[in-house]
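Here you get one chain, nothing else, as structure tokens; it is the form predicted on its own.
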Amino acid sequence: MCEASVYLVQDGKEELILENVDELHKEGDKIKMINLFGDQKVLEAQIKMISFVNNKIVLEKAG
């Protein structure tokens, strides 16, 4: 399995947003995440970093 945990950088710290994410969609200036269990989150953000080795996606606020 290759699910990832998604974090958002806030005040210089990474805050966990959603675990077991298997889909990530860019919708305009928003990122939609869907995990294995069907949980969804949508954030106005952009991708800062993806680590396939660590199964980690880091987002930062758009703008």
Given for the second form:
There are 2 protein chains.
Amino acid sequence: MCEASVYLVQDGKEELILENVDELHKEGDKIKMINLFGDQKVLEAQIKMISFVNNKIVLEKAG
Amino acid sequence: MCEASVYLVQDGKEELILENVDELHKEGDKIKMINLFGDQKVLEAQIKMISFVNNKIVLEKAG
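Structure of the form predicted together with a further copy of the same chain, please, following the form predicted on its own?
Once more the chain from above appears, this time first in line as the rest of the complex follows.
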């Protein structure tokens, strides 16, 4: 089993949003993420990149 | 390190697209995926769900 850290890229900078993320769901214009500890975050964003090698997911603002 | 299998959901059925996927990139309206063996696939789709628990990524057709 593996988890990822989720980052939001804005103005070329990556901001850490949530660590140990197990699941992401697209819900309309939003991304809902849930981590190992049951913490949830919802962001108005879209998935730009997933790297399983680096356990990393990068989101960007839509539009 | 971990990899995932990528599925495309259409008409409620999941079709296996590529296994052992290391990386996904959003490129405009398309998703480019690359696996452990360097195989690449590009699909006009968007990411619907990622489950690290099940090593699974589900895509859906845009629109």
